[in-house]
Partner chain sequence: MDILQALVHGFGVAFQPINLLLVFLGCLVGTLIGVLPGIGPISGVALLVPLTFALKLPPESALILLAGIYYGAMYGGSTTSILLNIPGETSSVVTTLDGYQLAKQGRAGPALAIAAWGSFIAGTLSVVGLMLLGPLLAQWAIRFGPAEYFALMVFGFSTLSALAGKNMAKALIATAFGLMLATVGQDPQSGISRYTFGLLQLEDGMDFLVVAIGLFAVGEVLVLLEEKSHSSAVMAQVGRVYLSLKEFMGALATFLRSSVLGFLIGVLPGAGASIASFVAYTVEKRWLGRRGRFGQGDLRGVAAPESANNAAAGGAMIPLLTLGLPGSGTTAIMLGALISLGVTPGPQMFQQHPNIVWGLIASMYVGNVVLLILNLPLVWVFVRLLTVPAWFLLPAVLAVSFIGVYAVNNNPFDLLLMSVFGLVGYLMRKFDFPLAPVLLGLVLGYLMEINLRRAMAISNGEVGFLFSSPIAVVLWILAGLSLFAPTIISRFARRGQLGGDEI
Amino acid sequence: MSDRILGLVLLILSAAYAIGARAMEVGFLSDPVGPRTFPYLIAAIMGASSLWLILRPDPEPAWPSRGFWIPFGLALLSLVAYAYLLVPLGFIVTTALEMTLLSMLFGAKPRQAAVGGLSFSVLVYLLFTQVLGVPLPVGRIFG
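Go ahead and give me the chain we just looked at alone, the form predicted on its own.
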C-alpha cells in the first residue's frame, strides 16, 4: 500500500513538474532542442516510475530504521539550504559546505570532509567555467 501512495504522490509531482516546464518562456533564438526538453524528460521518467510503483508495488516493503531518518532529514535540509545559498555565497563556497556536510553525514572525519568538499567544488567549478564554458555564480560576497 505504501508503494502505491508514494507512486501517486510522485505521479502528481511529475504532472506538476511538466506543467511548470510548459510555462517556461523560451527565447526567440533558442536551440532546436530547447530548454524545455530536459524538464519534460525528467517528468516523463518520474511519471513512468510512478506508474510502475502504482501498478507493481512491493508486496512486503521494508522501511528503513529510525536511525536513518535524522541523517536523511539533515541531508534534505542541507540541499534546500544549498539552493538558497548558491547565489549569495557562490558555487565554490556553497558546494564546499554542502559536500563537507554530506561527507560527514556519511561518516567522513571533519578534516577529510572539508578537504574533499573544497577539492570537489574547485574542480567542478573549473570544469564548468574553463572547459565547458558554463558560468557559475561567484557569489555576491566575492563578485
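Basically, rigid core = biggest C-alpha set you can superpose within 1.5 Å across the two forms. As the structure is a computational prediction, the values presented were derived from the model and not from experiment. Residue numbers count along the first chain shown, from 1. What changes on going to the form predicted together with its partner chain:
- Between-form comparison between the two forms gives a rotation of 50° for the smaller rigid part, taken against the larger part from C-alpha superpositions.
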Given for the second form:
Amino acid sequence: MSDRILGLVLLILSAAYAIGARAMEVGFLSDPVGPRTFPYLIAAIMGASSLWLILRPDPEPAWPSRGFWIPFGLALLSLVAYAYLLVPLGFIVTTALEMTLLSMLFGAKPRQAAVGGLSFSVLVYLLFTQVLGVPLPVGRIFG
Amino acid sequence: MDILQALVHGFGVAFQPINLLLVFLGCLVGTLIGVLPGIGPISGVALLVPLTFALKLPPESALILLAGIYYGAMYGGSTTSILLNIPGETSSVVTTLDGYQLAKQGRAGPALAIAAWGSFIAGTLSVVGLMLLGPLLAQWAIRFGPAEYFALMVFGFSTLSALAGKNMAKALIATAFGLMLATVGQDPQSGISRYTFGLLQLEDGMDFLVVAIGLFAVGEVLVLLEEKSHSSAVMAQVGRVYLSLKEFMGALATFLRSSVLGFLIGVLPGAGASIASFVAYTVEKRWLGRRGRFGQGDLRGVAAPESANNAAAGGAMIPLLTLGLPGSGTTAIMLGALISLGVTPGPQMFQQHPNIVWGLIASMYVGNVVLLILNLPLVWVFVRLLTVPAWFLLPAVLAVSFIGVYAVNNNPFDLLLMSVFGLVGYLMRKFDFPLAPVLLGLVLGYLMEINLRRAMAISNGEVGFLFSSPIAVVLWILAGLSLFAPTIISRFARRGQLGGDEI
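What about the form predicted together with its partner chain, after the form predicted on its own?
Full assembly next; the chain just shown is listed first.
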C-alpha cells in the first residue's frame, strides 16, 4: 500500500515537473531542442516508472513504531533550527547544542551528551579554523 | 607518451611529499570510514571534498586523496564484516558469509589477513589494467561526438537502473529524480531559470555535495536513530593476523580470477563494487564446486569478494577518467569534484592532464602498499574504534557534515537543503530505493542534456542523427540489452542479495 501511495505522489510530481517545463518562456534565440525537451523526457521516465510502481508494488516496508516519530521529528526540526541559528550563535554553541540533543536521542545521559557535544565542537572548530584554515561562523552575538 | 615513461612521470608526482602524505591520510581515513558504521565511502568522500577545496589542493592531489579514501574504505569494510558480521559497506556484504563463520571458528586472524592480501593483489592488478586499458579506451573515445556521448550516458543509466537495487522501477525513479535535480538552475544555453522557485540560491543549481551529504550521511543517521541499539555487541578475538604460505597458495587462483572479474565489472558503467563482490563470490562458489566449503568458513569465500571489490574500484577509474562517466556514487562525487576544480575528464585527459592521470595511477600503487602496511599490524586499533558509543559517533558524523556542507558556499541555505535531502534519504532507504542513481543523475544530467542539445544543433533537429554512427548504434543496442541484465543474472544466481545502496 505504501508503494502505491508513493507511486501516486511521484506521478503527481512528474506531472507538476512537466507543467513547470511547459510554463518556461523560451526566447527566439533558442537551439532546436530548447530548455523544455529534456525535462519532458525525464517526466516521461518518472511518470511511467511511477505507474509501474502503482501496478506492481513491493511488499510493505517495515515502518517504525509510533513512538519513534517524536524523536525523529525532533531530530529533523533541530537540523532546520541549526541552519537558522548557525550564523547568529556561531559554530561552537550551535553545534554543541545540536550534538547534545542528538546524543540524548541516541540514548546518552544529559551530562554525557553535553560534555561530549561541547568538547567535540570546540575540537573540530579549532581543527578546521586554526589548522586547516576553513572559515566557520564565530557568531554574531559575540562580535 | 610511452607508458613506462608516463608511469615514471606519475611516480614523480606521487612521491612529492604532500602527495605521499595525502595517500597515507586518504588510506587511513578511508579505513576508518570503512570500519565505522554510519559513514560509507560516499559520505566519506563527499565530506572530504570541501576540505580539498578549502585547502586549495591542486586537482591531482585532491584526486589522490579522494581515491585513497575510496579504496581505503573498500579495505576497511571487510574488518567489521569478518569480526562482527556487520558489513561496513554494501560491497562487503558477501564477505560476512564466510568471514564471520571463520571468526566464530577462531580463525579471524587468517580471514583478516586473506582479505588484506586479496585487496592488495587485486588493487595492484587493477592498477596495471587501468594503465594498459585506459589509454586504449581514450584513443577510441576521441571519436565520440555529442550523439555518441548521449548514447553512452543512456547506456550508463540503463545498466545502473538494471543493476542497482531489486526493483527496476525504483531504480529508474531514482535516476529520473537525480536528472530532475540536475535541471534546477540556469539553463546553460538559453540562460532562463528552471525550477528555481524564485530562489536566488538555486540559480547556480543544486550542489552535488549538499545532496550527497544529505542523502547519505544525514539519511543514514536518521535510519540509525530508529535502530539505536547497534553498538558493538560481542567482540571476536582477533589474535595474530597471519596467513600460512599454504593458505596463501590455496587462495592464489581465487585472488587472480576474482581480480580479473571484478576489474571487468568495475569498468562497466553503472556496475560497481557491490555487484563485483557478489558475482565473484557466486562464480567462485560454482567454479570450486565440492572442493570449496563456501558458507561454512572457507578462506576463499573471503578472498573472492574482497579481491573483486578492490579490483572494481580500480576498474571504475577507467570510464571515469577516459569518458567522464562515473559508474558509482563515489566516483560520481570524484567527477563532480574534478569538474569543480576546472578539470573535465574525457578522452583528452591522458594528454592534457598527465599529472592527474599518471599521478593518480602511481599513487594507487603506493596506496596499496600503504594499506597493507597499515592494516595488517594495526587491525586491532581499528577494531577498538568500534567501541566508540553510537550516541557520540553519529552526532559527531553530523557535526562534520555540517562543516562540509557549510564550507561549500558559506551559506546556511545549503544546510536547509541538506536537511531536506536527509529526509528524502531516510524515506528512500525505507522504501528500498537505491540512492547512488540520484547522485549519478545529478552529476551527469547537465552533460547528458548538453550533448543531446549539441547533437540536435548539429543535425538541425533531426532525431535520426542520434543513431547515425556505428558507435552510437552499438551503444543504443547495449543500452537496450542491459535492461535485461537482471533476468540474465537471476538465472545464474539468486537475486535479492545485492545491496543497492552504495554500489
